[in-house]
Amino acid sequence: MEFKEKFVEKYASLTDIDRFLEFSLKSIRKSIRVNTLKTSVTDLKKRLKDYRLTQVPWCNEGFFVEGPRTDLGNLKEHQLGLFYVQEAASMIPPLILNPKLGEIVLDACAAPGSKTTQMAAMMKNQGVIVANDIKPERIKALSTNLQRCGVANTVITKSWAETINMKFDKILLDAPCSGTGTIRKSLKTIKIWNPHMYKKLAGVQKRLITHCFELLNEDGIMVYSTCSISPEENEEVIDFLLDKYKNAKLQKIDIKIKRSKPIMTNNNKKFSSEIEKCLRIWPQDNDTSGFFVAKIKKI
């Protein structure tokens, strides 16, 4: 795979470009999350005794998997909903949001449901999750995964997230993005990349984060995340929110993971020093996808 010159030029100024390109082309490690709505970690380990399960450091229910088969989605344990095939970095946003029993939670861009099912398990099927998406084919996958995993506290809605109009205790906004942190999962990402794609995406992300922040109850928490490593879609979006809402306060993210420093300037614009509280991970940091996470409190 040959990376576009402008792509290399852009990210060479932000990270160790050789390591980034190396890990972007490596096969990604298979990982699963045990679905505690249906089984326990101990019981699933017994069922998968022919596989080597290595703990994901930041998730008690997450495991890297090595074994006789790589098509984990075809295992009967997966079909029974005992585990979810989920990339290790993707497990982070629900852990940071930390939804509690009895809370009302919005998953604004929910499909196909990896994070929705994770939150339902964390909430032990109590409280309410509104799982929203806009595309019918994605909602079909979301519905299938919720049923397979035994999720009973979730309502599915089909809507542009900007039209939702109710209050929530917590909101997960896993925003649509360029996916530049997930090149190793799909080389198509780099093929369609162009240096102007961020302008439209950032506009959508800023509209989404603004509207979702308005939906938060006082003292509510929102987690904004993307699988992009572009500052235009991440630090710049958070800086935009902090500038627009003086009652939006970033919270420190305490998680057992190797992280890189957030990007503090872009295109000669200096971001708020609060941006240092965001979590930025490159693929080479933990041998996962690249991810960005910000935890915001409405005071």
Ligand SMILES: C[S@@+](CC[C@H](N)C(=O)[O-])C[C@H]1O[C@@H](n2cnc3c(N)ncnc32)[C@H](O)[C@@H]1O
The other form holds:
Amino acid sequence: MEFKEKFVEKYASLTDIDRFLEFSLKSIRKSIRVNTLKTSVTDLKKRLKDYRLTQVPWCNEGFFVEGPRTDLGNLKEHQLGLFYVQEAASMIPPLILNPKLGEIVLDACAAPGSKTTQMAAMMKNQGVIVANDIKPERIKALSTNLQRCGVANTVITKSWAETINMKFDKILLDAPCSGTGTIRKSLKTIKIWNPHMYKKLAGVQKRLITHCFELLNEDGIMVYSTCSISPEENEEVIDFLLDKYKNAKLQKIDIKIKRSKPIMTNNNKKFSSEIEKCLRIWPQDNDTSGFFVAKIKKI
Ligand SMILES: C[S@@+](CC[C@H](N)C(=O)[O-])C[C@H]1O[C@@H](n2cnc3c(N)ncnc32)[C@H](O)[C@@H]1O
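Starting from the form predicted on its own, produce the coordinates for the form predicted in complex with this ligand.
Expanding to the full complex; the earlier chain stays at the top.
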């Protein structure tokens, strides 16, 4: 697998490029999240006794799985909704948003629903989640996953998130992105990568984050996440929001995970020192996908 020269050049200035490329090509460790709406960790472990389950350090319900089959989605326990196949780093945004039982929560870009189902379980099926997405075929998968997992506190909407008009206590904006943190899940990501692709995406991300921030109640919390490792889609989007809204305050992210320093300067642009509070994870940090998470409070 050949990486494009411009890609290597760009990331060599941001991280240990050899380790990044090495981990970007390693196959991803399979992981699942136990669906506590339908079972418990202890019971699922008993049912999957032929598999070796290793705790994901930052998520009580998350486990790396090794065993006789790798097509975990075809196991009976999966069809029964006892677990969700979910990449370990992707379990982080709901944990940081921490939705509570009676809250009104927006999952602005929800399909296929890994994080919606996780939040519904955290909320014990109480309160309300509005799970929104724009792509019909992905909404079908979202709907199937909600049913399979026994989610009962969620309504699905199909709209451009930029047009939603309602207030929320908490918002998860798991934004559409270039996916450069997930090369190890799909090599297509690197095949279609070009040095300009983030420009359009960053525009969408800035529109989405601005609108979602407007939808927050006072004292509300928004979590912005992507599976991209590009600063233009991450730190720069958050810096843009902080610049635009003086009542947007970044919060520290407390989680048991190895993290890298956020990028503080990109293309000669220096970001606010607040950006230090964001969570940046490269694939080589924890042997997962790359991920970026920011927690914002509206004061
Ligand atoms: C990173 S994926 C979401 C993954 C999902 N949160 C999960 O954990 O399963 C981003 C999603 O955003 C949707 N999307 C893209 N642009 C959108 C927009 N303007 N409004 C709403 N959804 C959008 C895409 O269809 C895609 O499903």
